[in-house]
Amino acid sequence: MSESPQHHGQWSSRIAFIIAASGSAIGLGNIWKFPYLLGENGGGAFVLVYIACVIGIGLPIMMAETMIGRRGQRSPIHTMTVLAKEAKATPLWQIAGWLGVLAGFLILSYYSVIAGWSMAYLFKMVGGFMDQVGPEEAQQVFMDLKAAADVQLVWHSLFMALTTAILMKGLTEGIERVTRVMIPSLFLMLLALDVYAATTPGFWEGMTFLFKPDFSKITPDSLLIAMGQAFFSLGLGMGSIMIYGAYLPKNVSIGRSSVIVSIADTAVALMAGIAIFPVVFSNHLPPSMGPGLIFETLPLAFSHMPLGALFGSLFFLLVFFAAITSAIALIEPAIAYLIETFDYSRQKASAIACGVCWFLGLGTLGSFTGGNQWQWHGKTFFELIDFVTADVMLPLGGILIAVFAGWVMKEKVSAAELDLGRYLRYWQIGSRYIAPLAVTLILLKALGLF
């Protein structure tokens, strides 16, 4: 383990951290998952519940994870070891670091396959392959893509190669430079898509669906789904925010930066909804299409609209940008650990971590194409990895982070790191009570125990 707390470098500025952390948080969960969850759970009322969950659950844990990272200034595993020793607590707290590193690594192994779909659809939209398709054809295109192991392998490999190339460049020349370009571009593309949506005949119907609350449609399950989405959307519990916090200069406010990142993440989710639902309603399509919303419904909708090919291409470029900025954050904790533990160069550590991740992704490819008949308790390789990470490792990691920051770390340490002044008490209430209880409910729900 490196003895130097600045072994990996630092962000060049507060803005650099905010942009990179926003890139970590903003991903397929905002653009792919949030719109279809909203569609399945009643629209506007779900938005209000989701925002309340971001404030009450997501924000306290984000501050806690960033604070832990900056205090330790190492990879999550070594950071938790160092801080547990500082707090005179059991070294078993390093389990929280291991959960984050392994969860991010495993998630990227299948995330890259789904990100590859966005690259494939970008190619299809630009090439005119989706022009004037019908509902059955749009569905068949998506089914054919998932059944084609060779095609998916190409896009999965290309996505992982791009991710590796960025990471090999390092913190400033790689991660920071790419996110400085991609995240502002992402917002501009979303804004252009929102303006385009405002010209469609289904715009007001889409806005009513998005923002008119109907609390009769909010069920206990909807509340748990909103809580889970608020937690997962911010990229918490997977080591990404912790490692980005490790690169954060001491003079940067964790509280203000976390608030800005949370606002940016929520804004992207809402802007994605504004872009998507008017297009859906304009084509008289159901808004609750589930995961197929952006890969079946939207290509169909764009193909029948003026300038649809142009804006459809813009949409899938946006999805790709969101995916790759999240991907580099998912694997960075593992790379940092390899550098610290084995004294590897960044290039070697990046190649090893991303190479193993690419290999694991072949199991997900087999799960979609039927080439992998292995199942465990009725779950394919992809379903098992998704369950273990999203339903078990991330919530458990989030609970441990909140409890460690709120109860184990000395109050004078957290007060000095967070610099929240009179607002420290609110953070303590969130990290000590609200967030752990809420994430425990998410975990129990996922395990079928609640």
Ligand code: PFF
The other form holds:
Amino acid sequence: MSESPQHHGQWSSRIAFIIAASGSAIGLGNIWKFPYLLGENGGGAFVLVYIACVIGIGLPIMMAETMIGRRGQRSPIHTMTVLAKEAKATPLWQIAGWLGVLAGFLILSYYSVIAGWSMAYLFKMVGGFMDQVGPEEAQQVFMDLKAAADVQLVWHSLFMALTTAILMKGLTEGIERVTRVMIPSLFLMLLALDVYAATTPGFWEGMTFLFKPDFSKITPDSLLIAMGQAFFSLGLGMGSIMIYGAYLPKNVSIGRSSVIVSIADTAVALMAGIAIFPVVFSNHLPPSMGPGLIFETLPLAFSHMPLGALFGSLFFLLVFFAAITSAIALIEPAIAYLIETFDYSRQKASAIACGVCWFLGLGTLGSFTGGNQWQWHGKTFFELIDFVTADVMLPLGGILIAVFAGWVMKEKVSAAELDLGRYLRYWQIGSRYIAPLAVTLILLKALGLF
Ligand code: PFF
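Structure of the form predicted together with the ligand (previous: the form predicted alone):
Then the entire complex follows, led off by the chain already shown.
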């Protein structure tokens, strides 16, 4: 490992960082997962709890992770090693970096398969294959897709190839250039979909469902689900925001940027809800369909509406944009690590990391298409990877990051990097107490110990 910072480059401006970090945060988690979790966990009450989690837990950890990255200037593994040394702490802290790199890598392997579904649906919508389908047909289309290994393989491969191509181009020419176009257009498309939803008969029913809190629906379970989702959605605990922080110029305010990214991420999740639920209610469909909400319920709803094909296509294009801007962030820590450790060119590192990820994705693909006989403790390959990453590695990484930033790093170092002025105290309370405690609860819950 090199002792001096590597020259990975820097973001060209503060805005470039904010857009790229928003690209990492805004993903399938906002558009696919948040709406169905909300649908299953009581609507408005869940929204409130979720926002509290973003502010109380997500924000301090996001600042901590960005700050650690910028201080270290390297891939998460090397950053943690160097900063542990600086703080005269045990080198074992590099485990937090390893957790991050590995989790991002594993998540991308299945993320790509699901992103592939969104591409398949985009194709179906544009091609008019979803016009006037009935409920059984819509269900059948989704089941057929999940059963077709060859079709999924094509989309998964295409998605990974596009991700690799962007990453090979590097920071400015690749990541910045793509996110700069995709993230603002994603906002605009979502806005158009929200306006469209406002013209549908189910609009008020959808809004009431989204924003009217029913506190009787808040259970310890939904609390923990909201916490876990805030974590995943902000893209914390897996080195992505740490590596993006490593490319951040010294003069940019971490506090202000983190607040903007958190607001953007939450706004997109809510805007996705506003786009989806009125359309679902207009067609008298159930809001609590689970993971099938955007792939089964929504296409069915669009297929019966005026201009439905157009807005349906727009929707899946948006999902694709959200997914690919997150995918590049998920694998960037691994790429930076390969470049630093083996002195690979960016092209070579991207090809290797993405290639291995593509290969791992075949396991997920197989677990949807008949390979589900292979199970470990009752979980398919996909469920296992999802569980190990989202429920174990991510919270663990988050706890380690919060504790390291709040307790291990010298206060004068973190205070200087964060430059929060009188808000520093709030950050310290969040990163020292609230975040580690709350995330420990998520972890214990996931492991069935609580
Ligand atoms: N935040 C992304 C989403 O909501 O889909 C997923 C993600 C991206 C998680 C990048 C973690 C990450 F580092």
